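Starting off, we have a lone chain in the form predicted on its own, written out as structure tokens.
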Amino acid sequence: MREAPMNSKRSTTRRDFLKCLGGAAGAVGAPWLVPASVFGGDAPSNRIHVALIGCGNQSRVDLPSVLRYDDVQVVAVCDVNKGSYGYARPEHFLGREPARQKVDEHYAKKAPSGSFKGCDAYVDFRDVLARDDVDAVMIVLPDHWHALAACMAMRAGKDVYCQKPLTRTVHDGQEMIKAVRAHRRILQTGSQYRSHGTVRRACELVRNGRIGKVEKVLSIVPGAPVGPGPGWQPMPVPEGFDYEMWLGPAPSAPYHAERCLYRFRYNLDYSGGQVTNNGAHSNDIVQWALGTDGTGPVEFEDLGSVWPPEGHLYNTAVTTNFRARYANGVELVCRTQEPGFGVRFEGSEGWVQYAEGKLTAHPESLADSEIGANEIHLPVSPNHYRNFFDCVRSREEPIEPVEVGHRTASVCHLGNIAMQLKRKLRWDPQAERFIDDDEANRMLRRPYREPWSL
């Protein structure tokens, strides 16, 4: 089987999906197994069979990172877009067919015959989940799909690597946690800075009191574009693009090229702007360094964020600026400024900063401070993808499990809500509810468009 036909009208009920799991796998046919010689000593029976669900911009990183491992075989790719330009960089041609071709070409180079045609391409990810030979999935979809696709994958018995931000809403994260624990699955959040040695070093310096008592943290994110303004007109859906499936659980809306592909992140129906894009990384570093992976701030307040005028297609913050306060008094400010990404920890005895891939400190001697054997040492993961696959085998928790990814995403979501409402909000991190604010609490979840449901 090379590609499943488009069928965006198919039912999405849990009953139908379970029927699909019971009977559709046989219709797909047996996987095309690569000769053992392609993978060295890793026999076919020992390899982890992986499917890539989402072949857009981030797949340019995720797919090569998976293909490098001989004990992993990519058996399927899936995307609603057959193939096109128009992603983050205009020269990038992406979609399910370009991804399938890259997989086949990669394995062909290792095959004695010099040819390989063993990667299937799908439009509907449910067809991927129906395959009993798929062990794990890489979810590289727009944010509004993360929770739904991940929960369905886990119900189907698949382990999940889910790109950041882990969720579109706080409620989505709560449901993902339930699914991971109920179905005993491995879930790795795609916040790869947890597997970056320099970041770990910065966080260990903060955790071990090298800057004294932490007083303030600065989390830097880039600015966002304004996008098409009032009066923008719908566009015809391109050939080979299943727009109805792309929308999925999001509200029905007319197609426009600036709504989809990479730019989905600038519309609140699908994402949370740069706060959940780069902020999912910078705020994750904050959470790790402060030791607050299981909780979060207790207060959020807008500091003058800037939003597009009414009627623009993009409706996420153009300029991010909010303050959050933790129960111990530490203040987190997340804002737009140069260099566009970074984290700075300021304490009573100095500061530590991670920006542009480098660690700097004051006094400078802090950067070389040795972490003693009896001090706090954070988990070591030299590679985020390798950590995931190792955990698929061992069934141990990955370096960024679902609860951690959920808490980081929540910091971003709650900051967005405070910036939208333009008022100070009190948050109970244990109950995961705003205190005495019904309007803010209603923003913790978004309805799914029928027939999609968690």
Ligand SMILES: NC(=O)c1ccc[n+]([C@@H]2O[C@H](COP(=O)([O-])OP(=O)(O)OC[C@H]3O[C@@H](n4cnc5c(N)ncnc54)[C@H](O)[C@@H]3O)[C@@H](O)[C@H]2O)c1
Contents of the next structure:
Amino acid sequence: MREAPMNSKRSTTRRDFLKCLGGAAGAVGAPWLVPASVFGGDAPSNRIHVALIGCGNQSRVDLPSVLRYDDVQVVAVCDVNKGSYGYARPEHFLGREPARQKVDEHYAKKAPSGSFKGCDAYVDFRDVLARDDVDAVMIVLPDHWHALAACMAMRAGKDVYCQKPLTRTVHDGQEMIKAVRAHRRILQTGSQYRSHGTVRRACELVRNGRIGKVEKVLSIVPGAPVGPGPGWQPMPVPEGFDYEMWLGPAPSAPYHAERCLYRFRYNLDYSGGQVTNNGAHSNDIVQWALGTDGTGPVEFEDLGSVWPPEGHLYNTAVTTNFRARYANGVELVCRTQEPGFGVRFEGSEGWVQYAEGKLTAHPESLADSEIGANEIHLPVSPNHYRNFFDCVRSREEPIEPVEVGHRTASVCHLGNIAMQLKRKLRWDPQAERFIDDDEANRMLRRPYREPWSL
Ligand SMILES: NC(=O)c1ccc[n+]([C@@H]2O[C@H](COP(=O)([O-])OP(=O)(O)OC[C@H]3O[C@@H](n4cnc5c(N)ncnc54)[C@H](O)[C@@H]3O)[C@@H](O)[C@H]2O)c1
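Pass me the form predicted together with this ligand as well; I've looked at the form predicted on its own already.
Let us now look at the entire complex, which starts with that chain.
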């Protein structure tokens, strides 16, 4: 462990000020405002101190997206993997040491001396949470860790940017909501399409009736591989990889490289497959466009999803295919289809589609139609990370707060459950329970392996 960074010894700072307000500020759930004039701009002592927890595939995006802001300082990185290949692409060398190096190199370029050694690297995120100079954490862990790490961080007084899908189960999301509100924390769900102007425009066109009455929505996700086949053999745990801590609350299981780095998303013990992976984006856009952020569909039905044959290491849907119905009759079909990502809204008077970064519409003129002053304008966030940091300062709600991330993840989880049970399920979005189906209700939560508990 390195020496504590210099700035952990500073006198009264923005952090102290926020802490001081924390106890007295506002009723539970009410955003509270701290005037920007209280802080000294981007003065080093007033930077938001951030720790990156999880330095794998997505840290290639999240870390530079945080480092670019001068009013934010990355003070710690954490990963159970010291550093290795074996992520999404063979050439990616990732883990805590490469991440620490990236951070130090970044700040070294800006330091007058040309050198910097102020970022600490940790194996156990609880050591990060114990630091009182950390204001916020970026949780970029496999999904089975999201709720637990986020709730522990919030209990320790940290704000949280939590990668999508926000949760592994519906129950995880319910607990995260309680923690955000009880501890008055800022939580941004890492579904960054909420901060894309083109996506916002597509949603505004739908919301403002440009395609008439919405009838059908198509949400596209990619297919998934099946992984090692029957007879696959356990492998030795690589040096520098804390496998027990990687598993954490998930069931004990023999180590295999295809189980962990990046590929965890194809195993139900850690994730929900492509339904929750890419569906956390496409179904998030659906929820935004339909104005159903506080609720969700009332019915879910398998339409012929395909699952890996017995004995494969991966066990998530190879081909996603389910239908959900909202209370107003709108039908959502979420399925595997080329190009693997996109959303299409079909209405009585036309359609709007967002795919491959582009908005297309029928009639074509619809794409240019202006949204009038008295129509619905959705909240604007030009950058998902910036929006989070702005909210850490202002204590306003971010563009995708916990309740919204939870409901989007729920659409994915419930569709997944219907695909597994292969029967039509009726859902009560208020009670967040399936109607008359005990087996399905049991799948709304997964037991945590001791000693971990939410
Ligand atoms: N927003 C997006 O577009 C986007 C894109 C890709 C991934 N993601 C999300 O990011 C998350 C991570 O995905 P990934 O592709 O980076 O996976 P990954 O496996 O490549 O990286 C996860 C890292 O977390 C580490 N880790 C696991 N358990 C840990 C623990 N207890 N403490 C510390 N480190 C631990 C692993 O060693 C690994 O390095 C997932 O939830 C995924 O859905 C989001």
